[in-house]
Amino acid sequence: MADQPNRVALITGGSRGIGLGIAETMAGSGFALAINGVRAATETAAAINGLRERGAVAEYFQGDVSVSADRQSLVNTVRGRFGRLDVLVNNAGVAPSPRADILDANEQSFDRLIGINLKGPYFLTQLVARWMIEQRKSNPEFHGVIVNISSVSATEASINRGDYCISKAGIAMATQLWAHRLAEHGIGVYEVRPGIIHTDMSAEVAEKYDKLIAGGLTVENRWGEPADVGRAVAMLARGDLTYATGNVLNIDGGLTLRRL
């Protein structure tokens, strides 16, 4: 077998945007990175080079998360390569496509969007918390972390995207399901919701978002990069945060903050 690195981390659609953000501070944590995406290796060579450049092991796996083979797949040759997982980032995720009032929303992105936003993360948590108890079985020591990157959409709607916003709310609810039955086992199980993040989702109404942020959107008067959702996250992996399984964590820059 491959060189056992201390902590393995997996992260869905980790090769750019917010995935990257997270796996590059990861990085600096001194996980070995496991990075999924459905751009072929190619594509991704640039990114995952990177990680390497900053000291990380770091493996690309192709595949999507919304097809069961596929996520099956994963979790297999993850296994096979490093041996152990001790943090998954359910990160991929796509917008709807395209945005549309949900009074001309189509049921084909709505399929896409939930398949890929809420069913692929579920059942892939479902696959890595049966491997992580197997691993507390064989070493009680062994403390598991499963993070769920989510949206403050999940609580604030948009009538143009409405698939998208669903598909968030779901995620907050599974992850407190998943807190509730893994505390047993020594999984913690959180939630991170960016705001207004600088990545290629944001791009296409980046005019749009600056504005608003000009005129008070957030409190924090500017965009978020997905580096600071990535310290976030490296802080609940790395174990900073404890007692606090099923907590929600809002990188928004004050966004959802309730103000008069």
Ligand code: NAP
Contents of the next structure:
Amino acid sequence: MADQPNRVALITGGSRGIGLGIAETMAGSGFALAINGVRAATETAAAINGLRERGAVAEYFQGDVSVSADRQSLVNTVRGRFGRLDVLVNNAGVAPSPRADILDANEQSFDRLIGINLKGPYFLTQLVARWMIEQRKSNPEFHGVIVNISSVSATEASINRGDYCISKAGIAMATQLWAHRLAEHGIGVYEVRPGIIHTDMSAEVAEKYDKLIAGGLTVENRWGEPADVGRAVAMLARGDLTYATGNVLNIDGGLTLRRL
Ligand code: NAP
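For the form predicted in complex with the ligand instead of the form predicted on its own, what are the coordinates?
Whole complex next, starting from this chain.
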């Protein structure tokens, strides 16, 4: 299904977990894929080959989104390789290390997490937005899309990972800011809020979430899968949701639905 034949998407953290679920779904929509992560290319080869087997042009670009020089080099390299960028998916993220009560949590974990989960996507968006504006000026048909992967933690407080919650609440505001700023340039900016999704990140607390889901935490009684998030992002990337910049999509099986 090659309905986006010339469009290029950059997905941070795209070689495993939710990012890979997004990449696989977008491969099915015909996007060429620039996949970023911190692991060495040799460790991501199987994932990249899997995307190619789905018919996508896919390349891996190593770089740490929390480091300014890495972000600049990532954008330069993608530009050199593809010459255009239509979609940015800010997906890379980490959990606190360690998870700790906010009365005990340390500044090192806070700085690392905020650097990766909030500062990184905020300034990567700035770089990509400038390039998208350039593309729009030379081609009025150009429509950029930026998707931020936040979390239900943008609104649901977890006192053993305050830094994580703050980073996701920050991403929610960043989405609104960039949506306001970039609308005049035809660039849509959206936030996708996953709930509890099966990945390496959630593996260490899988038993806890198994019990919570069995006890009715979510309205749809199952774990989320990376493909659930992938379908939402691919819809936004294709431009299927129109006149809706700044919107939030909750992909959480109803976890955040209010009940009485
Ligand atoms: P994951 O399985 O741990 O994968 C994280 C990805 O982020 C990896 O690809 C990793 O790269 C990349 N990454 C980490 N630090 C990076 C850095 N400094 N620079 C560039 N890439 C970096 O996590 P996930 O569960 O798929 O989470 C993806 C996103 O969804 C995160 O933003 C997370 O907060 C959010 N989320 C997850 C859940 C959940 O239940 N899993 C729920 C809500 C929101 P490498 O592969 O190279 O290590």
